[in-house]
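Only one chain comes next, encoded as structure tokens, the form predicted alone.
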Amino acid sequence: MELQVGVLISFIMYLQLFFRPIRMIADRYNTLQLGVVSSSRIFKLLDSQEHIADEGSFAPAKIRGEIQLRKVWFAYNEEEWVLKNIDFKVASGQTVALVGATGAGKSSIINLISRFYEINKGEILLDGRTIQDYSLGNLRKHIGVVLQDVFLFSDTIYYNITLGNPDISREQVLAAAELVGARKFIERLPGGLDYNVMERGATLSVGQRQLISFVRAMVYNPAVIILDEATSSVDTETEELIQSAIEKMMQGRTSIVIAHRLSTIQKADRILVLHQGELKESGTHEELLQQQGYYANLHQMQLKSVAI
């Protein structure tokens, strides 16, 4: 029996026509499975319960900003202590810097002050009252937090500062921008406050994104300012501009600053040195250098790296 070329080609084409729908069904099944897994994660997140109990009712219109940690112990996992017996006080209007290696517990402290986690032992006081007495909304309204990694939504600068809060007017936003030195660059942008920054602020520089985060914090006029590595990812020229904005933000406010660059915190009223979750040293820049301890070693290493 002779096999003609046309018959062979027809057979191959029929095979392809037969298996193509099967492959498409298999691909759709894989896509469906991915959708089911993603949906289950989303629903699990939506159904999760808030682990911080908002049982406090104290909601003062203004606070002095005095913060005190009394023998605070904290662990994300049971008995794996991140903070061990932390005890210090920040007076109203004082600037305190937290220094230490990665994993020393600096960011954990600011998360606990804002009550994103509950402490295991000890207590945290704000103006002499434990933070559990405050309603969560009121507590966090008085604390302005500026993080190292600034997240901006694909929307206008005005929305990214107010985050949709209708109680904040454009005049308040411009006043806060003037305070931190961001108003000039905002007004130079097409549309000013109505300029769309795109996802994660892709159309702005790192320094501009950081300045917008400062305005976002200052528009609520908080009594307490927390800065977490706010100048770590910018160049020297931009750092000077941001440092000037930070000094303006700190005036008359209780400030807690986290920084790896020791040059940015030398003017702090007090420097706390953390190591492996413990408070090792405390004092001014000059006092800590004279102690020839952990801080002095950090300072010496940074001087060597700058010289190289």
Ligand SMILES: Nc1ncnc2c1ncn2[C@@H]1O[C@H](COP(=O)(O)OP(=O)(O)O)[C@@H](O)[C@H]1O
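As the structure is a prediction and not an experimental result, all values here were calculated from the model. Here the rigid core means the biggest group of C-alpha atoms that line up within 1.5 Å when the two forms are laid on top of each other. Residue numbers count along the first chain shown, from 1. First, how it differs from the form predicted in complex with this ligand.
- After superposing the rigid core, the Cα of residue 60 is displaced by less than 2 Å between the two forms.
- Comparing the forms between the two forms on their rigid core, the Cα displacement of residue 248 stays under 2 Å.
- Taking 2 Å as the criterion, residue 276 does not count as shifted between the two forms: its C-alpha moves by less than this amount when the rigid core is aligned.
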The other form holds:
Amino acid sequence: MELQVGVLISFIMYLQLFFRPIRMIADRYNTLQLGVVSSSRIFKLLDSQEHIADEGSFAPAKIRGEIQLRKVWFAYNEEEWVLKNIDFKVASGQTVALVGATGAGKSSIINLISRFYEINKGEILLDGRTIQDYSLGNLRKHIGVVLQDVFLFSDTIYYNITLGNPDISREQVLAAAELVGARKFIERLPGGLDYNVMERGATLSVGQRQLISFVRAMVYNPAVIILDEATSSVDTETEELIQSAIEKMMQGRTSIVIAHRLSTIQKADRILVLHQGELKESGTHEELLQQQGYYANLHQMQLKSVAI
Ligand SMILES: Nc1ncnc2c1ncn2[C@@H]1O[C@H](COP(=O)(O)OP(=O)(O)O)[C@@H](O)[C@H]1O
Ligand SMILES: [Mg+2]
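Following the display of the form predicted alone, present the structure of the form predicted in complex with this ligand.
First the chain shown before, then all remaining chains and molecules of the complex.
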């Protein structure tokens, strides 16, 4: 039997017509699977129990801001100790810098002080009283936290600073912005405080986003400031602005800083060196350099990589 060209071509075309819907179904199936996985994660999150019990009722209007960790042990997962027997005290108004390699446990200490996680053993005291006595709202009002990654909502600058708390006036926001040196750039934006940052702040520079997170922390005028210094590089001018903002924030406040900038570390009253969840050394920059231990080592490495 002979095959005519026309039949062959229509055969090929019919084949394509036949397979296309099948391929489309397969594609849809992939999308569906992605959706199933995502929604299972979302439901898990929605179902997760708030593991921090807000049972404290102590809510002082003002605190001195003295922080003490007493024999603190902590694990995210059963018995895999991330922090082991951490013991230190920060007097009111003092600045302490936490240093240590990645994974040493610096961020974990910060998470514990602001009670994002609960410790397993030991005690964390604020003005001599365990932080569990304080109401969570009160505790977090007194402790201003600035994390490395700034999360901005697609909303106004004002909303991003107050996070929807109607008790914070525009004057308060502007005063805090003034303090960290962010007022100028905010007022230059179209609409000022009402400027919509869109797409999680895509229209702002890295430095501007950081400044906004500083204002966010300062708006309650906290007695304690906890800072996870960002490592992202910014231009020299912004760097100076941020550096001076950090100094102003720390002034007159108890400060615990995860420092990457050598200048911040050197200015600290005390440096705490963490290594694999243990507090290895403590002292000033000069004292620790003389000890020729972990800190001196870290210092050497960082000078070499110029990452500091
Ligand atoms: N949410 C978490 N769940 C489980 N383990 C974690 C979590 N966060 C940090 N860790 C682990 O805890 C240890 C200390 O981490 P971290 O406190 O972030 O250190 P650092 O800030 O000094 O880099 C690391 O081994 C890290 O893998
Ligand atoms: Mg960290």
